[in-house]
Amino acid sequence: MSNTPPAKKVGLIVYFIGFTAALAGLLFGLDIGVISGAQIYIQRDLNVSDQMIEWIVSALLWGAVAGALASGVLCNKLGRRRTIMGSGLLFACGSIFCAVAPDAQMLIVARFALGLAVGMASFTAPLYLAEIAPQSVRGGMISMYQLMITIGILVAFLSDTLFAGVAEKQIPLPEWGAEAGHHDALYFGSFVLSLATGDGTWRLMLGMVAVPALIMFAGVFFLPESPRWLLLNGLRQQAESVFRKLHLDDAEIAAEVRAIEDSVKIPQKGWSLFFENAAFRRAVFLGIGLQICQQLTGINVIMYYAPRIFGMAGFESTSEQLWGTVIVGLTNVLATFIAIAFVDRLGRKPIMYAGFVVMGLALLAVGGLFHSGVEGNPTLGYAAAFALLLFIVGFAMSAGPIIWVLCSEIYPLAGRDFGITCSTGTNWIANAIVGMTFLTLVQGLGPGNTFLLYGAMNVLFIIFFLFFVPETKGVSLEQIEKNLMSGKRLREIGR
């Protein structure tokens, strides 16, 4: 007879703290997504060129950089609830100004305040559920919020389309104003419903953000403060008070209070660490060519240019780029499911190899397809579609959330907030070249040899997670520690 204690029911409460923190998961999907198909409008209406348009693209990225690298400093000062209202509000106030922008310019500039508060978000609302969620769902509560990015995009991807649908039947609408006798909210509806039709489409694709971003704002306001942080400032009896609307009890509590001051007895010391100690240096540089190898799959390619790659691939109609683009986002959620299932039952080696091989042979038949001559050939077409979606089952089973998972392994205790910010910041700063220079490279070197490109890298990645990153399936953070602080090569730190 097994004496292992029922798992204990979790409360609705830790439901509630999950989704609402996973909202910034959704806003930092909605806003990866939503360019996507924005940028077919926002040429046509600003009359830009395609390097303004990786301009328009990559200034929220750059922007996420500067957020990511700033919310180690506002965690610590402001708290964790706080950094993430506060990313909410300029969530919201971000996508309003992106959809009131005058000229191209503006709309850099609100881009980039726009991605402040990706940054922001990116960094601290998975910190902020690892330290207040129970043991028995942490992972969940985790694994829900890289999955809310997946649908974030998707819904963007959705409202584009729907949006472009509208914009394209040019519904006829009344005359709006009060020279016109409407009333308030009739002159607002209808000028609301005027910017869906010709050149606002853009605008409100890029604007309806702010409506989760206020809800996600309103919904932080109920949320309890992470209770390390409350015992990182001395402030142990509120974080008891936490843990007691979390329905723990008192064993638990006192379990919790006291694993949290055994780890905040380690002292953060990165930027010394990283001077003083070649091994957690070396830990640093392989975080932080994991997530440029993330980027450099060409995943955001696909993500920010779909549509274009779509007109490519001979799909004309701006329709038919666009619910390519949905098919792409749906893919792209459903296939997440793979990792999840398979982690820490295969490995993270074997699914990562497994999806270097997808990605890389996929690019190559893109590649090949364009090659080969799509346009006017249907058959092709099709074919370079499908192998569009191909690469993202790829990418999303592997790379997309199997590289935050080895990140957040890899560093010492000691140095773990340094080292995660580099290769956060890392993975903005590839994702921000990779987002700007797509457009000029199939300027350049053609469709064709671009994808054989980023094919072509996939086949390097292979060798790199061959010769240089650690299989951790099943090794505790304190062995991989040990591991590396004693000299052994990487690949053997999982050992």
Second form
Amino acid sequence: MSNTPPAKKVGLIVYFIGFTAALAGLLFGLDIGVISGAQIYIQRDLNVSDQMIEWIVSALLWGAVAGALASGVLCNKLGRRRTIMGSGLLFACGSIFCAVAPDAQMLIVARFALGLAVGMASFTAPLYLAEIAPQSVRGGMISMYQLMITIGILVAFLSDTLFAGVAEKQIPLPEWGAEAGHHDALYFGSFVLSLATGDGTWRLMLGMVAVPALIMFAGVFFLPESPRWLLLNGLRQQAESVFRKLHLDDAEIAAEVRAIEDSVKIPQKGWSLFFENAAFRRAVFLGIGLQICQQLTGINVIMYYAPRIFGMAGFESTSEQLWGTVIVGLTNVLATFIAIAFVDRLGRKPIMYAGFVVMGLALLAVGGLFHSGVEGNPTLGYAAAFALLLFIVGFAMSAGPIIWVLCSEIYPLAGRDFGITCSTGTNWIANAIVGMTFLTLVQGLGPGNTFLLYGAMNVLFIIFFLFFVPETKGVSLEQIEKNLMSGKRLREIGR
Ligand code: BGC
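Could I have the structure of this protein in the form predicted together with ligand BGC, to go alongside the form predicted on its own above?
The complete assembly is shown below, putting the previous chain first.
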């Protein structure tokens, strides 16, 4: 018989909290995914160059850099709950602003504002979840957040595809729409229909993100503040009442409060630690390096430009390109489960090696196939599409979730906020650079060489992992910290 105590029943409220906060992940994913299908229509409707499209894609990412960097301060000053609420409101307003932007310049401004919300959510929601989730479901809740990002991307791809389906059929506008006066509800109805039936389709694609954003905004009103933040600000009674809401008994509450009070005694002194302590500096550079690797795998080239890539591979109709993109999104969701299942069993590094090998080979194959002339040859086109999907499997089972896991494990407590701010900021900067340069690279080098370049980088990252990245499976964060600060090599801080 097992001696394990029966798992404590977790109240419904915990799932409600988890779901509402994980909606931030869904919104993050929606905003990442929605632009890939929308850009075809934006380019046609606003008649802009590829370079302008790169700016429209990446404005959100620069906004996310600023949002993530500002979040450390916002979370401390306003609390986690109000920061998530603020991001929900910004998500909703930003999406509507995007939908009504009159020209490309305003669209760039709107995407930047939306990016602030994405950056704030990407920093605050996982932090809030980690702080509020009871021990027994903590890992699951953070994984749920990761999974929600991929689901958000998939839903965005699907919604783009459905809107495009309506648009491509070119449903004729009803006569009454044109005849009715400007202030008439009928006129408004026909205006909305006209958006869904022409090049203005992108406005609906981008605007629909306001709906889940408003749901999250409303839901956050009912969320409690993070008890850790309350204790950090001397609000002990409120913290205890949050724990009571989560159905903890008195003894458990006392233990949680003691543990949190002990941990918040350690002052966060990131900057001074960074300048004074070489070991900490190395950890910060490792986090930055890990996030650069994640982005330079080229994942977001596919996330943002998949329909175009399918187009380059010879899939000519918009519907083929968009359905191909939906399959990419679905593969991304499903393969994330591989990481969730194996990360604590096989360890981080074996999965990362497997992932980089798959990603490297897959992209080299895509590059090779483009060189052999996919466009005129459907068989090669399908082979390239298959290799792209293989690349997505490689990413989602490894670098997607595991880089985030590693980045939450390698910093000593006194510099954790600082370290995570640096690595999350780097993630968005590298993300923006990838988003901003893909079309230019394709124009300059051709698609074949561009994919060969990304493929080669994936192979190179194996060397980085071999020499610099520790295996952290089953090692306590305290032990990792001890090893790091005692001057062990980065690769060995997990032993
Ligand atoms: C990355 C994002 C990427 C997403 C794809 C995340 O881990 O940070 O940049 O778009 O995975 O699923």
